[in-house]
Each structure stands twice: as C-alpha cells, then as structure tokens.
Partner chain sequence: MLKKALVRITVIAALLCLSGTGWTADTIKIGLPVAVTGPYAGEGIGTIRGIEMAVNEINAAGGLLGKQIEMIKYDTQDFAPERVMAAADDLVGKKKVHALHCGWAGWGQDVKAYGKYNVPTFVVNTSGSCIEVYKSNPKQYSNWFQMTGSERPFGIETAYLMAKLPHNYSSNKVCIISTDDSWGMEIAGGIVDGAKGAGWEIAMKEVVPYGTREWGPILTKIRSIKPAWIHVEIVSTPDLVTFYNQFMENPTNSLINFGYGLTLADFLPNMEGKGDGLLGETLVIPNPPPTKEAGDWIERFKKTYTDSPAAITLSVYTGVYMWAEAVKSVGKVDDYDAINKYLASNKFKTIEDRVVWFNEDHSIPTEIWPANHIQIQNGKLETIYLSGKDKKNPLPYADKTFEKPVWFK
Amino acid sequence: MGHGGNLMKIKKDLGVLLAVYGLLALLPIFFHNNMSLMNILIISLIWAVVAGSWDLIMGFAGIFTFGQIAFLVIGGYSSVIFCKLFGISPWFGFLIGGIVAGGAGILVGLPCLKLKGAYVALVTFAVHMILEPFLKSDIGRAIGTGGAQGILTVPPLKIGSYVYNAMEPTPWFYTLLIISFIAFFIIYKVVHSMWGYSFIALRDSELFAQSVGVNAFKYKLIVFGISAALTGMIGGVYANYVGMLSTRILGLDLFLILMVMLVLGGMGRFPGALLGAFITMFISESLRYFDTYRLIIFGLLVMVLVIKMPQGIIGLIFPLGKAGIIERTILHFREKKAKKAEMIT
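Please give only the structure of this chain, in the form predicted alone.
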C-alpha cells in the first residue's frame, strides 16, 4: 500500500464519520416528538464516545484495559463536585471532568507500563472495583460524592437564559451531537497522526516499534491519558443529562454493553465504535422484555460476534486484513526515517 492508498484510507474514515453525523443530524426533524427514541439517540451518543475512547486504547493501542467506566465515573463526579463547590458553569465542569479523569488515566497507566495482557486488565479492573467503596466511604462523602446515596442534584446546563430540561430532548440531542463529533474528530486526528501510528506499531510489534524509535513509555501514557480524558469529559455530560450520579453505573451490565459496542462496531476500525453504539443500544432496548435474561443474551452475542465478525460492522463494509494494517504502519515509519535522512544530508 503506497502513500496514495494511505491517504485514501484517511479520507474514507473522515467520509464515513461525516456521513454518519450528517444522517444523525436529520433524525430530530422526523422524530423530535418521540421522547423515547430521542432519549435512546442521546444516550447512544454518550456511550459512543465512551466506546470510541475505549477503542483508542484497546483496539488501536492493543492495551487491554477494563477501567473505562471508572474514568467515566471519575469525570462525572469531578465535574459535578467542582460545579457545586465553586459555582462554575457545567460547560467548564465537563472540561474539568476530562482533565481529572485524564490525570487519573496517566496515574493508572504508570504501573501498567511494565505489564502486558491480562495483568493490565486485572490492574485496571481493580481500579474499577475499588472506586465504588471509595465513593461510598467517609472520604468520598467528605469530598462531596454523597456516599451510597450518590449525587441527587446536578447544576443545570444553560445557554444564556435557556435552561436544558429532559422534556425538550432536541437541544440535548444537538448538543451531544456536537460534543460527540468533536470527541470522534479528536480520535480520528489521533489515529491518523504520529501518535496513532505509534500506537498501532506498539500493538502489532513492540520490538519493531522500538527499533524505529517509538518510545513505548511515552506513547502508552499518552493513550491512557487521551482515552481517560475523553471518557471523563463525556462522564460530566452524562451526569448533567441524567440529573444525578450514583455508583450503580459501575455495574456489570454497562460494562458488557460497551464491550458489545466495541466488538459489533469493529475493534481498531474507525469509526466502528460509533456505529456499534447505536446498533447495540437499539438491540438493548428491544431486549428489555427479556428482563433477567438480557445480560445472558448479550454475553452470547459477544461470543458469536467475536467468532463470526472479528472485524465488526466496519469490517463487513470495508474489509482490511491485519497485514494491511501492519503494512501501512511500516510504510509510515519508513517514510519518516527517509525524511530524517534527507534532512541530515
């Protein structure tokens, strides 16, 4: 695959992203009076950002981390607590939630740098498990988490004199559409940058990546920070939309649903997580009639998808073998080394 093929891949990814968001932007014109459907669309946009951020670190960087929901909760609680303590606008609270979660991501990433595979998954899942008792503890209550009860009142989101409310979902939808598009555009730019190629190189062959000058320590911390920051930011938005926060979000059901989104969309296939989020949410809503069997069905769905559709929905539309990914990555670093040699001479 030459430089032209690589450029076509970049343009194709952006084209798919713009096409999906263009279609989504039209939906409220036809369904703005359908409160149930609008709520599903809004929640889908929120979970799409979480899934896309998780895909950045797990699908593209190949780091199997299970702490993504923890960063969502950290960002959500941080955003609301700062807004309440200092009376700042939730718009700034979202940014603070992203910064705090990003910092937490880097701290969690540090002990994971010398670990691989299942050990990284265990460490990050331990953070997930520890977070709930911490938020419910005396220390948690002291910093404003509300303990076991959670945070029951969240400062409302405003634009000028207009106050967002659940009875008018269209403003929420377009706000989430813009925020989620910014998040996915950031992911797109990262994936198709020096950082993204470094992530893929480390995923496919860490020895090869280091041989061409990729600093594993640096880039692993970068991907932990970016992934956690985007997740924490959307955590603040989630808290504001729902109007409350509790540790129930740390349950297994959301974790499993997000995993389905990744597998269904296509891990490491931009913007598969976006498509996977919407398809999964509509499947989830249709399975609510099965009550307690819902998670069992989801678990079976993950197994079938991994076996039958290893590249997800995006893989069906745009097939790409692993050899193609590795070839593109090697080509990028070869071009980079050639440019350095030309500058020296």
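All values derive from a computational prediction rather than experimental measurement. If you superpose the two forms and keep the largest set of C-alpha atoms that fall within 1.5 Å, you have the rigid core. Positions refer to the first chain, counted from 1. First, how it differs from the form predicted together with its partner chain.
A movement of the C-alpha atom of Phe290 reaching 2 angstroms or beyond is seen between these two forms when the two forms are aligned on their rigid core.
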The other form holds:
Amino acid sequence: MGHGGNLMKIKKDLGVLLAVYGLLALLPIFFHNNMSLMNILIISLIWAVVAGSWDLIMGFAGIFTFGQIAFLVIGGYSSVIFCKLFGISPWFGFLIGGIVAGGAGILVGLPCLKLKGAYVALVTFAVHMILEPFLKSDIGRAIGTGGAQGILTVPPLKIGSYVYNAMEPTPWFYTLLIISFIAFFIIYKVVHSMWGYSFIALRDSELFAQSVGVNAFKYKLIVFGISAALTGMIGGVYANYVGMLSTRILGLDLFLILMVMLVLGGMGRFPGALLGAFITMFISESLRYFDTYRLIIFGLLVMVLVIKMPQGIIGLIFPLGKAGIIERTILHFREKKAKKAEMIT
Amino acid sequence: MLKKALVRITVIAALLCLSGTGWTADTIKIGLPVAVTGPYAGEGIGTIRGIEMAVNEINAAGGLLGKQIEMIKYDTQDFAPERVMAAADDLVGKKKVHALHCGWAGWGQDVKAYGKYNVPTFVVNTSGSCIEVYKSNPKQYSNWFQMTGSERPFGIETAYLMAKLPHNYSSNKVCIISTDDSWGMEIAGGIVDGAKGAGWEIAMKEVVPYGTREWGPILTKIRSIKPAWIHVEIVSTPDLVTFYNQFMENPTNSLINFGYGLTLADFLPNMEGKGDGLLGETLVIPNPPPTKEAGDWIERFKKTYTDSPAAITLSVYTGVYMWAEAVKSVGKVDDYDAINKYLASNKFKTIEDRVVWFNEDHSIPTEIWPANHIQIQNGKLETIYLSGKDKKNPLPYADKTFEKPVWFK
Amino acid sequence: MLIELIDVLISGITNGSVYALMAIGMALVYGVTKVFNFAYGSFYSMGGYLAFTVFGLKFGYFPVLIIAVPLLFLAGFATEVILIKPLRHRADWEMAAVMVTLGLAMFLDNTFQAIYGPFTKSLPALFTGGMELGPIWIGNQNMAMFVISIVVLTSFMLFLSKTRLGMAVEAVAQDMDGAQIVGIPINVVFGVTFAVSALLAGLGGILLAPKYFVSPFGGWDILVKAWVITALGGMGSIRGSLYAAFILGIIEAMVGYWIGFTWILFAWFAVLLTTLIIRPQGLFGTWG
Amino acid sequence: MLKVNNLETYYGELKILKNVSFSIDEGQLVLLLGPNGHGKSTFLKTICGLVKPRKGSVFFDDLDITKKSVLKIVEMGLTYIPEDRHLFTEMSVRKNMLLGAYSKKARKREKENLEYVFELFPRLKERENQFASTLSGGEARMLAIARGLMSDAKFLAIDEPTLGLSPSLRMSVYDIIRKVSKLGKTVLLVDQSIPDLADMADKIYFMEEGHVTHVGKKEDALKDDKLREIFLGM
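Provide the structure of the form predicted together with its partner chain, given the form predicted alone shown above.
Below: every chain and molecule of the assembly, starting with the one above.
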C-alpha cells in the first residue's frame, strides 16, 4: 500500500476514464442514425458533468450541498444572456457561464463555512429554491431571463461555417464528448492533487485534517468554486443544446435523477458519476413504458442500491476491498507526516 | 486487473445497449408524449382518454386506410426541454410513429422538439410562447398544429363578459390573482387589457406561486377593497378550493371567476356540492350540448370512464379526427408533407357542428373556438354565455341564466 | 389599518400553528437520530391518504385514528429498521441515509399516485363556523389548529423532560455514546423515534387534509417548509421549532400582505440565512 | 471476573490492539498504564462493547461477551466511564445521574444509589439542578464517575479520570476510587502515569503500541529501568 498503492490507483482511475471515453467515442459509428439513442447519449454526457462536479463536492469533499442545479441554471442563464447582450460566440458564453457560476459557488460557500451537515444542504438548497422567483421576477426580466416564459431562442453554436443543429446529433456528441472529457479530466486532476487529498481528509475528519495542516476555510471555498464553475459551464452547453431555458429545470425531477446518478455510480468513487449518469439514463429510458410504475421501480432501486451496493456500479467493477478510500487517505497523510518527522530528526 | 475491469465495463455497456428494438406489425402508429407522472399527470389522463376514445372508434369502424391504429405512449413528466426532445426522438426517430397527439405539451420547447421532424403534431397548448417560436421558422415547423390560440383573448373576453352579466355591481373594482407561470400571467394581462374597454378598475393584481394554501393576507386586502369581481386564474384544484373555503369564512359581495380552473377534472368533486355561483371560462362542450352528436359523445365518455370529460379531452379527440380526415384524403399515412399541407389549408367539422381551421400561425384562434362561460348552479356546471363573433360581445346560451352566488348577503 | 394588522397577525398565527404541527416530527427525528429524512413529506401524504381511505368507508373520523395511528407508527419503525439501521456503521451514513430516504419518498409518492391517481382528494371539514369579534373574524378550524398544535407540542416537551423514556430519547439526542454507556437501548430509541416522527407527520396530514387536501406530491412542500422551520429553530430543538413556526408564519403573512406572495419563500430563506450567519446552530440549537 | 484472550481491534485498516490478553478477579483494583494513543482507551471500549474486535474473546463472569451489545454488557454489570465524559450536557446534573441508572437492574436501587453517590460527591449535590454544561472540568469528571456508579455495576472501567485536573482535585478523585474499591467493586483504572493509589493496586498492566509489555505489582514496575523512566520519571 502507501505511495505505490496510490500511484496504482491514479493510473487505474485515468485508465478507466480513458477506456470509458474511448468506448463512447466509438458509439456514433454504429448509432449515428439513431436519433433517440444519440440524444440520450448527449444528455447523459451533460448530466455526467453535473453529477461529476456534484460528486467532487459531496462525495470527495464531503460537503453536503444541494445547490448543484442552481449553479447549472445560473451558468446557463448567464451564458445565454451574455451571448445575446454582447453578441459573443456561445463558446465564450460557456466560459462566462462557468465563471459566473463559479463566483456564485464561492459566494454560496462563504456562509456555509461555519455550518454543518444538513444545514449546508439547506442553505445551498435555499439558493435553488429562491432562484425561481428571482428569475421570474421583474428584476430577472430586466436582466433578460424572459420571466415565466423563459428564454425561447438561444444563439446557435457555430464552428467555422458549420452551424450545429438538432438534426445532426453526431457533431454535438463529439463536441460534448470533448467538453465533458475536459471537465472530468479537471475533476480527476483535482481529486488526485494535494487539493483532492485535502478534501478527503477534510471529509473524514476536520480535526485530523487541521492537524496535518489543511486549511479548511480555503479548501472548502476552492471546492465550492471548482464544482460550481464546471456545472455552470455545462449549464451553458445545455442551454445551447436544447435551444431554450426556463425555470422549470429547477423542478424536482432533475434533482432526483442526479442524486440517483451519484448513488448508482458510487459516491466519492472516481469516475463513478460518469458511469452513474449513463446507467441511470438507460434504466430510466428502458423503464419509460411502465408509466407510473417507472418511478416506483426507480425508488425501490435506489433504496436497494444504497443499502446493498454502497460503492455503486464502480464498486462492482473495482471492488475496494476492506480498505476504503478513507483509510487510504489517512495512511497517505500518516506517511507524509512520518517522512516530515524523519526529515526533521 | 485493468483488463478484467475493461471486460466488465464492456459487458455492462453491451447489456445496456440491448434495449428495445422497433415494432414491425402492420399498423398505423401514433405517438402520445403525455405526462402520466408528476404534477401534470391530471391533464395527462384527460388527454389519453380523449385520444383513446377517438382511436377506438376509428379502429372499431374498420381502421384508417384499412389499418388499425396503435397508440405508443411516452411519459414526458415535467416537460423539461431535454425530455421533450427525447420523446420526439424516441417516438418519431426510433418508433417511427405516423403522427403525434400530445395534449398539453409545453411552452415552446415542444415546437422545437417535434418540429425537428415532419410528422403531423397536434397539441392543445393555448400558448402565446409556442406561437412565437412557430413564427420564428414557419417552414421548419410546418408539422406543428396547435388546437387553440393564445391565452390573452380569454382574459379580454372575460373582462367584457363580466361587465355584461345581469348583475347589480356595487362598484367597478376588480381584484386579479394569478399564478406566476405564463398561462396565469397572460390571462391576467388579458383581463387588464379588456378591463379598460369594459369599464373596470383594477384594484389589486397579485401573483402567487403554485401550492398556495393560506390566503389570509390576500383575503384581508379583498375584504377592505370589497371588489365587485374577483378573478382567480390558477390551474390547480387545491389552491382554488382553499381560496374558496377561506373566502367563505367571511365573504364579501363579490362575484368570483375561477377561469379555466372550474373545469379541472378534480375541481367539482372536491367542492362537494358547494360553490353555487362560481364562474369560469373554458372550451368544453356547452351544457346542454349544441348537437345530438356532442351529447352522445359526452354520454359515451361518461360510460367508459365514469368521469366527465375535461376541456382538453374534446380538443385531442377532435385533433385525432382531423388528422384521420387528412390521412384519408391524402391516401397515404406517411406522406407527411401532403398531410400537413391538407391540414393547414382545409376546414374541418367538429361534433359540435362547428367549422374549424388552422390560421397562418398554425393555431385555431379563440375566435373560432368560442369560449364557453360557465357557472356552478346546483353543484353542476351550466353554460350561461358563449362567445359570439366579437370578443366584446358574448351571447347568452340556451335557457340557463346567470344566478346570484350563494354568498351574497 | 389596525384591523388589517390584526387580521394579518391572525393569519400569521394560523400559519404558525399549522407549521408547528408540520415541523415537530422532523425536529424530533433529526435531533435524535441525526437522519435527515427526505421521506418526511411522504409520511404526511400517507396520513392524508389513510384518512381519505378510511373515511371513504363512512365511519367518521374516529376509526381513522384507530387505523392510522398503528399503521403510521409501524411504517416509521419499519423505515428505521429496514432502511436506516443497515447504514449506521458506515462512515458516510448521513449521506447514505438521505439517499435512501429519497428513494423511499420516490417510491411512496408514486405508489400513492398509482393507487389514488393524480387528482386531489378532499375530506370534509373537522370544524366549521367561526367567531365574530367586531370586524375581526376567527375561524373555528384555525382556533382548533392553534390549540391542537400548542397542546401537542407542550405535551411532547413534557414527555421528553418528565418521563424516563423521554429522557432517554433526549439523552440519545445529546450524546449517542453516552446513552449507550448508561445502558439506553439506542436501537429501540432510534426505531421508536422514527416511528413517532412518522406518526406525527401522518397525524399532521390527517389533521390538515380537510383544510389543504391530499395529493400524491403534496408532501414535498411540507418537507421543505418543515426543514426551514427546524433549521431556524435549531435542528432537533422542539421548543425551537415551535417558536420558529410562529415567527415564519407571521413573516409569511406580513410579506404576503405588504410585498407579495411570490416573495414569501425568499423572505423565509433570507431570515434563515441571516440567523444562521449570526447563530450557525439556529435559534435554540446546540452543537453535538 | 474479566478475562480477555488474544484481543485484536482495528480502526479501519489500522491495527490498534495487538494480541492483548488480560485478566482481573472479583474485587480487585487493576491499573492499565501506558503512553497516550497506544490503545488503552480502545481496550476499554472493546471490553464494554462500543468497539468490536476482529479477533480474540472477552469473558465476563465466565460468559462470552465478545459479540454482545453495550446494552447487554451494561445490564450484566460492567460500566465504562469514558475519558471524554459523554455527559448529557443540556440536562441537569440530577437527570444525568438518573439516566445513569437506566438499566433495569439499576433502576431498582436508584434511590439508595442516588443518596449514596451524592454522599460521595457533595459538590454535585449542590449543583443538582444545574445543566451539566455549566460544570467546571473537575465537576464534570466527577459527574461522569457518579453517573457510572449509578448503574450499580460490579465492574467499573474508568478511563483517565484525572486528566487535566489540579493536584488537589486529583487527590479527591483517587480518594473516591479508593472508597469504591473498598466497597467491593472491581475497578479497572486507566492512566498515563502511575497514580497515587498504585500501592493499592492488585496488578499493573503496561501497554505500548497496542501490546501488553509488562504485568506485575508496583514493586515489579519499579525494578524495570525502562518502565521507571517512562511512568515515574525517575
């Protein structure tokens, strides 16, 4: 175990990520004519980024936030509004969406620093809840949210002279593949950096983390910022792909399904969120003909999975054994501390 | 270890990809992207029943072009844009349905999603937003058919009707309460527009979120204003019934109009016989039915489903017949452009013996589909007025007349 | 002006009594078991539907209580034993508990919809009529709600502070290890707490069904409101939730009257956030 | 009375107790000494059931209690008094003590015990109706012991009861333990250095890095140079 183990793990995580993306990249060769499947794949890629950045803050950093969809909406709206106001390319819009949402994430993170557990969930959920009346209000209308109606037209995405359109899903798919890969690569880098270890240390024991010199304040804000920024960026992409935005996305449905993605994929298990997103979408679509019973089955599934499969789908592929990631991280820090001590003496 | 994992990933992926393949039977397929779970499931049931009734009748009479019609449902849940897109891709792209009958389908995202294809698509939206999206690219969305016009004229006509009622108003003050979605806001806007011409004074205009159950502060205001007319436009039964119950604790001499809410499927059952004198507007068949055919239709519906038809039920039912007529005339179920063209350029007869047609914005304007002004009398919905040729001049209908509400002192 | 102010205050107090009833079960279950129960609203709906079903048999309200009380108690107890207990040994059990109760909420709400359909159901009023005090009118239903919520909450607080079992429940809430050491059967306390919480939520549903109606997803509104109330009061503090319920009820009435109904939730969260910034543990909460 | 064989306890992957064997007879006072963080508290938590061992067994009154719940173990008469107290801070001193007598057996003798314990701790009698959170450090420690005594246990496992107390307070705490021991209760006392009541001890165990490194009387310990250095500072 120890450093060698960690290195192995890093290689393995990157390997899984590359393998999944490699497989995904092949799919359009077989299915490019299947609009329905391509659409599900594209949406899965979008939700995967949201779930992945949510997992970064909730699964890895252990901060119990419910504000992820709020950041998605903030990113989406600011991306579209900026594009419409200044006539900039949607590509920049995505960046702006990420920056605005990241800023919002840090702002929301500030009051959360002093709070614990379910309180953080509540404060972040509060952002989610008050976003809707705000976007629908006269203030919202004034900044261009379109009020209750929402934004009905979004400037189209172009690359060179090619204009992305709904009839051709393959370019969308590859674009999203690249964007989501970048997002997941960032998440991967963060998880396996000193930041990432600090997050995990903070999650498992704040006292312990502080004893090895992790600044809780700083890292919590950073994780809020990164997670919100990635989500906000993909919010812009989402708005562009579906071609419109309204506050209805703040409803309960998306919130629930994202949670299911996290549980299914495996919380705090990179890249569980990515797998979780695809599997959840496929289960959801294949259960669709059960009408009302679909969500009953879904609910049951969630309960069984949480209890019987605590590591999610990724735990099936890579069982963690008895040593959880928690212990590994503690060991990692123990070793570091020991080395430091050795160097001093 | 990595190899093993790769194998496992592939197996899982392969299993997932083995989801359903298409249908091959020789039937005509229609897609029903309708919400059957979540907050819109109530309207969804009314929609499915209307389509089902029409399809069963056509099938029993030998089918369409000699083929049976098969319905394929898709649960659109909350009408999130990506979900509506998925519905379109699944039903049209994958299942290759020959038409879509949707009922209430959204606020504009539906135009884009279904307009991507060219199979005829019928919606009952009453949505200005959809018309706006349609107008942005009429060629692309030529398969889009909206069974009603925009919301605003309802509000305008309501303001004129209320002024016309044979009732001694104590003042000309009106209080408007609506939800913060585009339906509520547009109707409220229409009333404000109509109020100017009809001589009303807007004494209060409140916007409330869905799920409001405690009306104390608003009722306090109403009691100090003592308006002649209170209009509440909320498409949600519990919100309306709680308003009524709390209003009745200490009522003022005001008429109350619940707009579309009066015909929600669960509204009357939850009023439990109360509410005589409440007014409303909708598109259901007037009572008594104007034709024998319409009367029979209602009887058939009640027999099959033991419920009264909702406003949306007749619209979707009519939509199926309009589409069937177009298919018959074209002679082919998959010549979509010809069918769409036929639908856009012809007039159709309804069971109410009315002639309807799609405007240049592919909607049937409210002028053609006249609004039906109803009042609860003896626990039942009775039509008292029907809109005439002119929005400003609704005409008395049949022998029922306006009655003074029970709460008047 | 004065009369209107009194009117607004009366509706604020009416709101408050309803909210107090909604929130008490959540304060209890969070305080004692530290589980944030996402299915709380579903138990509320369950109460409403049970009442609707039993009442439909035309025996009046009394059989409703006889049938609903044990059923709700059992449902809550089973939830703890089947869903929460297996998670307790995990490092991330608090989050796992949220997920599992979320699954339960999805399951229950959609089961209600499958059984009863999406339409709203109603029950006849328990109390009708009212009192006229000059220009002010107070409904009997509102008065009853106020009295019931005060009686339920104070008797509950008495139970916690005066009886041995109540003390044990509070001991578990304050120090789980300490409670184990002195020989309090914490598994029983957890189970009973969950059961009582489900019972209280369900009774709230039964009591409020005639006023607010029953619908498959009606519980989510209750969940969010109960959550804000308990957080403001201090998670786990019953007394805190009582005060918070009335504070928020009155804020709701005032904001509704002077600013607008769409800003009520906004105002609630603003008050909550300000409070939490000054007192991160809520009005009456303590860390632990 | 208590017999522990080859106990191994883990926290996650970390092995805390390594092959620990231990025994104590009825009525004895036994000390368990060792530096901070070397597994003494874990040992106490394991015997009282708060932590489950991965290997080994614990017998109490000749009954295997290795897999028994804390509740069962308390009912059998083994009470653990933790170093970090675990008091019910938002309750009065009196209620804390009453809760100490929660088990069925203790409930029968609640009144007698309450009188007797208040006699032992007159300070707590004075503060009877105050919240536990308002007590000073020394008083809180006394309350933890008092609450433990209320359980009417025949075996008390006390974890560092004098940590952070002033010398005079420390003396009085040891006095009380002495009294309790003289009453015939079996006491297992954990401490970092050799306490003043070491003379009374029937046996002293030393624990380092999860191992028991030495067993014997005080005199034996004093003979060992290393132990003398570590625990007595001599």
